[in-house]
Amino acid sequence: MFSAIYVEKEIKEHPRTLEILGRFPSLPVIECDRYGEVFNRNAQNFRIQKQLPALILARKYGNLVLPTPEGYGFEGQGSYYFSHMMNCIYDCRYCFLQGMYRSSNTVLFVNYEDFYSDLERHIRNTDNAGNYYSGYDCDSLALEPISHFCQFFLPLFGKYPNAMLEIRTKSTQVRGLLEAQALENVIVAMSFASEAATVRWEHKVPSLKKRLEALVKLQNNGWPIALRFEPIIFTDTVLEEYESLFKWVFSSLNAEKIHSVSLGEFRMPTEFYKNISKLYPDEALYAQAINVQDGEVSLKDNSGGATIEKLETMLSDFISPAQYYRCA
């Protein structure tokens, strides 16, 4: 999975660091002063490095709980995110992280206790407690057997039932959740694309079948689940592809008990799009016609916006309007 492990000197004796190193006794361990020396250095090629990335263990400073970007998540209560990791072990060709980071190495911040303190302080000082998201710039569960993210953070949200946590993922690493008591305010949100898009652009990701099986297990064990159908990539067959996907997914789940369902178009900041286009000049996805507005790139929909509306109509056959939102 990893070629080496970089460890910040400050946290080399941290219990979480020692536990993780114990899982990879054969990997070379390289000390560094700060993770940025490795992660942010110049002359890195994300595409080449992705073939054999490293794991970087570090300590995160500064504000650990931040406001979400506009349009991310539910409307209403305040929305915030926290990131115990940076980057993703999967290799989705459409992922904005390829344009945001120079490195494809994965950073895991081991100072969970600081995250816990910041989250608890934030929850106590926020009206209605708020909505919190993990998985904005990583996949929350992809390294769960190594990170034990759920084991550490679930008790916090168990203490504050008015604070909602969404764990967004494509991972099937749900054993820790299945072994824990389900919490009504912790939602596991699984991302899906159509079968054709998954095969073409979602590399190293668990299959749609395995993801759905994981969701079924979670729902049967009382966990609130959510569906994130994104990014929608416009093709001549996109409506047929998603019609098939919707029928298959909702035939396996209890739709009435699904917390929420969302649709989201392919979109990313212009600078990220330019960076990825240079990484993958031979990728047809980045040769499609685009719209550029307010510093963000989206794919051009030749239907004039009708595609998303038709997909929303399809979804209305399975869920109630209260369960649905469109990602901005």
Given for the second form:
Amino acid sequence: MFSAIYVEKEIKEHPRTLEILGRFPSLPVIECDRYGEVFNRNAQNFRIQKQLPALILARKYGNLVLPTPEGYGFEGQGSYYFSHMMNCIYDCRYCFLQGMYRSSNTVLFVNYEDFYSDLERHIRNTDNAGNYYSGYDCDSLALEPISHFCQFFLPLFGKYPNAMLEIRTKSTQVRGLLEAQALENVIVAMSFASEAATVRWEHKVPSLKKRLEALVKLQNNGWPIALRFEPIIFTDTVLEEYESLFKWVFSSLNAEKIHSVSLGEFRMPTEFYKNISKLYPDEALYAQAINVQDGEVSLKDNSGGATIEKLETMLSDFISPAQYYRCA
Amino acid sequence: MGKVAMANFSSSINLVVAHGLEAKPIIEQFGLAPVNDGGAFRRYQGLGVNLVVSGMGKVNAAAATAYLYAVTLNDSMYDPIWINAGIAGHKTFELGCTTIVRKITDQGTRSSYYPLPIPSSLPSSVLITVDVPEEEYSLDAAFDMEGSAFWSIATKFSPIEFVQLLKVVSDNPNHCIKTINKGKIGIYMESLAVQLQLLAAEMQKLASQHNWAHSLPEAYEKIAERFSFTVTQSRQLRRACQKFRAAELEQQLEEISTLKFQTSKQILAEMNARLERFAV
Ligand code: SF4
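In place of the form predicted alone, the structure of the form predicted together with its partner chain is requested.
Let us now look at the entire complex, which starts with that chain.
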């Protein structure tokens, strides 16, 4: 999975560091002063590095819990995100992280206790409530056997039932959740794309079947689950593909009990798009015509917006309007 | 020689070695011949491989790396692979042990650099580049006098993933630097040269994939020759050609290259119009 482990000098004796190093006895361990020395230096090539990604163990300083970008997630009470990891072990060709970071190494911040305190401070300042998102710039569960993220952070949300945690993932590493008592305010949001899009663009990601199986198990164990159908990539057959995906997904889940369902088209900041298309000049997705508006790139939709509306109509056969939102 | 696409998408391998004695076994291993061009540094060349003898120290290493880049710039359209190979002292490793460098620290500036951790069966080292020969072996690391300068310059010309350093231990606390002699250097470097070939092959795999992804379809040359493009237009042309290939529309690109256009602007407009119609 990793080619080496970089460890910040400061946390080389941290118990979480030692535990993780113990799991990879044969990997080269390389000490660094700060993770930025390895992670986001100039002249790195994300795509080449992705063939030999390393794990970086570090300590995160500064603001650990941040307000979400506009349009992210649910409206209403304060919304925040936090990243105990940066980057992802999977390799989705459409992933904006490839345009955001220069390095494809995964950074894991081991100072969970600081995240915990900062989250708790925000929850208290938001009347013991607020929406908290994990997985904005990583996949929260993909490294679960190593990170034990759930084991550490779930008790905090058990303590504050009005604070909502959304764990965004494509991973099937749900054992930690299945072994824990389900919490009504912790939502596992699984992302799905059509079968064709998955095969074409989601490399190293668990299959749709495995993802759905994991969700079914979670739902049966009482965990609130959510579905994120994104990014929608406009192809000639997109409607047919998503029609069969919706039928298949909703036939296995109790739709009434699904916390929320969202749709989002392919979209990313112009700068990230420029970076990615330079990395993947041979990728057809980045040969497709685009719209640029307000600093964001989206794919040209020849239907003039009708495709998303049709997909929304299809979804309304399975869920109530209250369960649905469209990603901005 | 003009810039030509290599059929196999390989990068050139540029080797920077401090001393002629260190270079000799590598020259033999790679079958290199001297290039007598009267240049500032001694240089050798073989099929897709260049070697420069830099002389000792950071200034020489930096200058020779830049020199090698300049004199081979037009040999290939792809970024070269760079490897610095040579002897080093080490606090704990046995004499003759070849080691792959995972971290380089410049003792003067305290800056550290991290080559891609390419898979290798060799033991890993931190390399500390010093200004004067290290006789204390103060840290559990390898010590040389060129590595950090080589890295700083080579990474200006290629992505950092194309740059590595390979060292063989020539001295340690039990066998001080003064015990090194010609014969020993030859023996140590012979075993390094074998590992160097393996490392170069491993790096070439990464480079070839990268180069293939960034290569241009054949029709590009035909179009580029027909019109004179401004710098911006040339960039647009290259990107448009890559898009045709990514979209599997190379046939259309071939067709465009044979159609009649008055200006470079017109041909670019036609290419863009066709790409606008493409959907994945
Ligand atoms: S799973 Fe998510 S975070 Fe990971 S590569 Fe895919 S899109 Fe990016």
